[in-house]
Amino acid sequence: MTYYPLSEQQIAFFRENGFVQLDNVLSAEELDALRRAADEVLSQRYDARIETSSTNPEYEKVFVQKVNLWRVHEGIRRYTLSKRIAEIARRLIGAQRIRLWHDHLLTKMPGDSKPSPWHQDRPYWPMIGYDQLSCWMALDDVDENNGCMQFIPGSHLWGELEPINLVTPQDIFALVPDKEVKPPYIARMKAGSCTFHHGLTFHYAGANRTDRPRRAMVTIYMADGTAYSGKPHVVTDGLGLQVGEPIAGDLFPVLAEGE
């Protein structure tokens, strides 16, 4: 396996700013395979194992979300369980071992599209501890016209805030009136490039104003030892986890480990 040439400067940038953009992470062949897999999933009929938003049309204007595709589609599985990409996550967050939390395909459909409002990810997750980060892999070229990611530098250092309603959002900046908010970083990228962002980083994606879907494959990683808080979540509901117990096992495999 050939590892992505992640530099110490990129690691330092991530830890200071809460995000980093990495270009040309996937080869043309890998990108083509992942696109085909994503399109197969999008064309399938409703599947309760992976659907989270199909009962709320307003939510789907923000994005169509399908969760834990690695459990039901072999093509997605090959991508999600990639040790090469997990090793990037492990080095960025500084963990000895990194586990999969879950994957999800986020698609902004053309037409009546709405922005993904400014929010943090971590408040939605049933976790104790803060060593989590997401890889947002562009399956299409992205810019402001179709909903590329945007980040507020340094916002991951402001602590965990209340979860934002993605359909009728609160103003997250009103929750940090004492902070100096830097201008957002706009992550314009070619397909096959990605961003990684910390679970506490403020981020946003605009509406898709084009005539084509904007597809992104998101893989979320957590440091080994991250514990269960008891908060309801579609990924952990019904698993019988106990509060304070590490989130582990076959459904949350270790994907990368330091020497």
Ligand SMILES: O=C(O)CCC(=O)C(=O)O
Given for the second form:
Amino acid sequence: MTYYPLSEQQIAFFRENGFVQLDNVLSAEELDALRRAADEVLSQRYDARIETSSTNPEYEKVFVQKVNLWRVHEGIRRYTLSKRIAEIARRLIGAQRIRLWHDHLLTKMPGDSKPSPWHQDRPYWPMIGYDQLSCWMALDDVDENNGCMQFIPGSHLWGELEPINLVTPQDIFALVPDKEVKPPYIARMKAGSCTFHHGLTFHYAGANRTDRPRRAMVTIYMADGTAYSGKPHVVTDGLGLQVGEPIAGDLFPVLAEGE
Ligand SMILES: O=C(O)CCC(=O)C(=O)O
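The structure above corresponds to the form predicted alone; please give the structure of the form predicted together with the ligand next.
All chains and molecules follow, beginning with the one already shown.
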């Protein structure tokens, strides 16, 4: 395996801004395999083994969300457990060991599409500690017309706010009246490129105004040692975790480890 040539400048950019865009991370073959896997999952009728965050039709106008596909699809498993991508996450967040939290395929369907409103991810997660980040891999070329990601630079330093309802969103900016909000970075990218964002970074994606789905494969990583807070969540409900216990074990595998 060859590691992605992540530079010190890119790491410094991520730490300062709370996100970074990395172009051409997947080879044409890897992209093709991941697209085929995603399409197989999307064309399956509801599979009870795939955790779906919500089948509410209003929620699915924001995105169709299929969670933990690595557990049910071999092609996605190869991608999600990829050490190459996890090593980028490990170096960005500065952890000794990084674990998988979960993956999810987020598809903005054409038609009556809604924006993914400005929000932070971390308020939805049942965790103690803040060393988490997501890799948002574009499976289609993305720009403002089909819902590329947008980020507010430096917003990961503003603490954890209340969770935003993705269907009837509160104005997250009203929650930080004293902050100087920089203009959003608009992550236009070719398929096979990705962004990484910190769990506290304010982010947004516009509606899909094209006539084709916008597919993104998102992998969320957490530093080893991240502990369970007890908050309900589709990925941890029913596992019998105790508050304060590290979220660990085979369902949350270690994917990269430093020397
Ligand atoms: O893909 C989207 O529309 C939003 C993605 C998102 O919010 C995330 O990956 O945290």
